[in-house]
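Listed next as structure tokens is one chain, alone, in the form predicted alone.
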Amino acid sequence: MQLIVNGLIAGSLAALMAGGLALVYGVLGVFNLALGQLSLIGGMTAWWLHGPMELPLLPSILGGIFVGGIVTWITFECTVAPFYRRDRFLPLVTTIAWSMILDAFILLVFQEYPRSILTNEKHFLDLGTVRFSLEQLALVLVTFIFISAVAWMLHSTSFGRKIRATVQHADAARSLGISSSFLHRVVFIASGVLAACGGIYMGIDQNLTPTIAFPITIKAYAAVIAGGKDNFWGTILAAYLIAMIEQFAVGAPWFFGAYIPVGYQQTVALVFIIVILLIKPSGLFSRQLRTT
């Protein structure tokens, strides 16, 4: 059961790097590369401003997604914006280049020392065998909060109806008035927030060190590719699942008792997406197009 909980932790981290990653491949058909580092830069502003500058928590949360709103707006113009109509791989090289520009910048401002926004603070339960904070059942819940409300913009209002309309036919959008270049822009600031929200989960639930921000851009590029790269709840399923794939690889008994070494976890990612990719490379979850 703890490993199901911890799953569950877990998986509502990689949904809102997933959810973010989704969203700027469903509507410009691109990745984002840099996800990870914008997460970092939201985790790292919100621990500095609880920390060194002793500021209340949710001041400080608000300042760490304000900040990677900021930066991803800046990662949208410098790196997104001038190439991604000419050639949608472009941005993929473009964005690894600004993820090692940001790293540097990191590692520069915040040194390589992990970071955590509650250190003594925390207030854990134990019912029977399994042991969580109130925490973390806040940030599962807030999770749950943030990925409905993304969803029901989506489905639900004129602005998610403007969005669709573009991802279905930009030239047929703009005929009709919708500024797809804001839309763009406001989409991918909107990934960029998800991930500082990530980057604030990861600060009050574990660490934050700069070595991370390439390893749960791998785990949220998997979701998306196991999910299905236009099926939105397909990657927030698929984000879960990978999660509890890595809990009970490492934390359940294998080969006569043995244990798989926790360092392996990040692996799990990188072997689910080599397997779908080998059974199924449209995705788990992909809606199937009509054709005729």
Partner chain sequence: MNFILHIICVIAMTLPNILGFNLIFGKGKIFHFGPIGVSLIAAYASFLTLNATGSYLVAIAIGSTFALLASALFAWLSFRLDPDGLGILSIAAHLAIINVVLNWSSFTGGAMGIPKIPRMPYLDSLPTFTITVSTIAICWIIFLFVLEHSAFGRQLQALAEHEWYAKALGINRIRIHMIAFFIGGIGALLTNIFYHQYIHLVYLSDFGYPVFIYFVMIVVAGRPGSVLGVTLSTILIVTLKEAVRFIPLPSHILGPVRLLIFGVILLAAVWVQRDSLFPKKRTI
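Now that the form predicted alone has been shown, please provide the structure of the form predicted together with the partner chain.
Only a single chain is listed, so you will not see partners or other molecules.
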């Protein structure tokens, strides 16, 4: 039971970040390899506001989200907008360059120390054999609310219909008067805001170090690819699935009661995804697109 709870906590973080990426990939068709750095900037800003600046938690979180959104917007204007209409693979390289620049910025401003937003302030809850903190519970609930809000937006608003139309057929959507450039900006910035939320989530639940940016990006993209790329719900499910695999890989006894060492947790999940994609390259939850 504890493993399932741990999986839910880790999966919520992955879902938060991968969900935004799935929308970006669906609408723009590009990958943003600076995602981990964007999440770190959101988290580090919240830490700076709450720690050294001694602001209350809520304004610090809002500040982190705001700065994450602004940096994502700059990322879009500098590394995606000038390139993605020429070739959708160009942003793959430009965001790699941007990730280096952001890494340098993070190291210069926040330095290479682990940063935790809540130090010794957590409140734990014991329910029989299961133990979790109230902050973790809040984070899981906030993620659920976020995902529900995105689902409502996608399926019950005209903006959501425009997004779905662009995902299904970008040219047809444009010919119907949908402003793709506005939509692209909004969706990209939204993905950065979700990433910043993920960074703040990590800063509250564990701690933030500059070295985690890259594995975060890759795990989020592994969820997007395993889920079927432009399938939002597939991505969310894949994010939770990867997190559960990571927890059960090292938390449950395998052959003759032996445990896999914790250090291999990430490897097991990545190898599982690679094997799955070798068997089904289109992803676990891929679907047929409408064609004429």
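It should be emphasised that the depicted structure is a prediction, and the values quoted were computed from it without experimental measurement. Here the rigid core means the biggest group of C-alpha atoms that line up within 1.5 Å when the two forms are laid on top of each other. Positions refer to the first chain, counted from 1.
Once both forms are fitted on their core, a CA shift of 2 Å or more is seen for Val268 between the two forms.
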